[in-house]
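Next up is one chain by itself, shown in structure tokens, the form predicted on its own.
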Amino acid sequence: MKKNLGPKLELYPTPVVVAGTFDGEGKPNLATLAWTGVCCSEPPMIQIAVRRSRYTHGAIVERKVFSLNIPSKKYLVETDYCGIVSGRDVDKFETAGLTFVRGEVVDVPLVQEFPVSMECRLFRTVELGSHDMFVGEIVAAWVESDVLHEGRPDVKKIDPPVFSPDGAYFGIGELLGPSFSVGKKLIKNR
């Protein structure tokens, strides 16, 4: 039986991102967020949420661009400092040990180590509670080779952490079946 825990964010997991952008100075920055998700194929999009408050709220309100990085799991300890302090304070980049690479597309800042990452321009802002939703174009998705099946990213060699929202991190676990196909099994023949 079921019990209604209330009004919760239940959404089991979340992908774990590395949202980059450039302050208003032209320093790098980086945030680690876990409200994301894609939004549209054609053309692709991405959303992310931010809190008014921070650092990176500001630098893609004024910039009007932003990078997502796909981290692997080798990199959880660089990818969670990125969500724990603020680049208002510190230089993330350096105190991470991580390579910023300038894209090619829009003015945002890459990461060199993750095996993933996606220039994004903005699109549109929505206004939520204590987040606004920021939905990005994607104009350029730049991925590793050795992480590539048949040209398409695979998330095995990728190996992603994702986030739960009682407040831990997972790995990618096993194949369970093709998308859209294991399904058909439940039609009928007509």
Ligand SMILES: Cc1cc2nc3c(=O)[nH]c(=O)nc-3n(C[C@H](O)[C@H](O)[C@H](O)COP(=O)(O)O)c2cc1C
Second form
Amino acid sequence: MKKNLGPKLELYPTPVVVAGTFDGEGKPNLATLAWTGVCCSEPPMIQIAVRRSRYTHGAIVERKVFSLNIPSKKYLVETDYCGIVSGRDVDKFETAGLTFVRGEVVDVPLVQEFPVSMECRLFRTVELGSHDMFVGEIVAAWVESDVLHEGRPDVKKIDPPVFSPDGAYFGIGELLGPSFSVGKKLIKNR
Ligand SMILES: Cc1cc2nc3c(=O)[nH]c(=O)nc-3n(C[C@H](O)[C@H](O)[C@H](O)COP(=O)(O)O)c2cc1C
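Beyond the form predicted on its own, can we have the form predicted together with the named molecule?
Let's see the whole complex now, leading with the same chain.
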């Protein structure tokens, strides 16, 4: 039996990404985000939802570019740290011991230690309520060669944390089966 909890966000799990920005003075910053996802395949686009109070919000509005970086779970402490302090007050790269390289297509900081980094150009901003949704077009996707399998990123090797909105990080679990495939056993007359 299900219980209606009312109009609540009950989407489990969500990804954990770290957005990279330069502010107006060129200071690099990072912010951990869990309200994020793919929103278009062609052209490739992702969305992030950012509160207007975040330092990152102002940087994206000003520069109209950002990076999205996927940590592996061995960087969980650094990732969480980037979500609990503001770039207004601290240099998160320095404290977390992370380094950045500049994007090649747009001017954004990419986290060198994380296995996946995407350069994004702001496509649209949607004012929603508590958060503004930034839709970013991916203009370059950098993937560490160690996590590639036959030329494609391997999620087991990326080993990202995922987020449960009730307040916990998990790792990814075991392989369950091939997508667009296991469901075929319910298609009749094949
Ligand atoms: C796991 C996790 C997920 C978060 N997700 C979001 C998010 O989706 N949107 C948001 O605005 N803030 C989110 N935050 C909070 C920001 O990361 C946090 O306020 C951070 O200090 C903002 O940094 P900034 O002020 O340097 O931009 C999250 C924090 C954590 C720890």
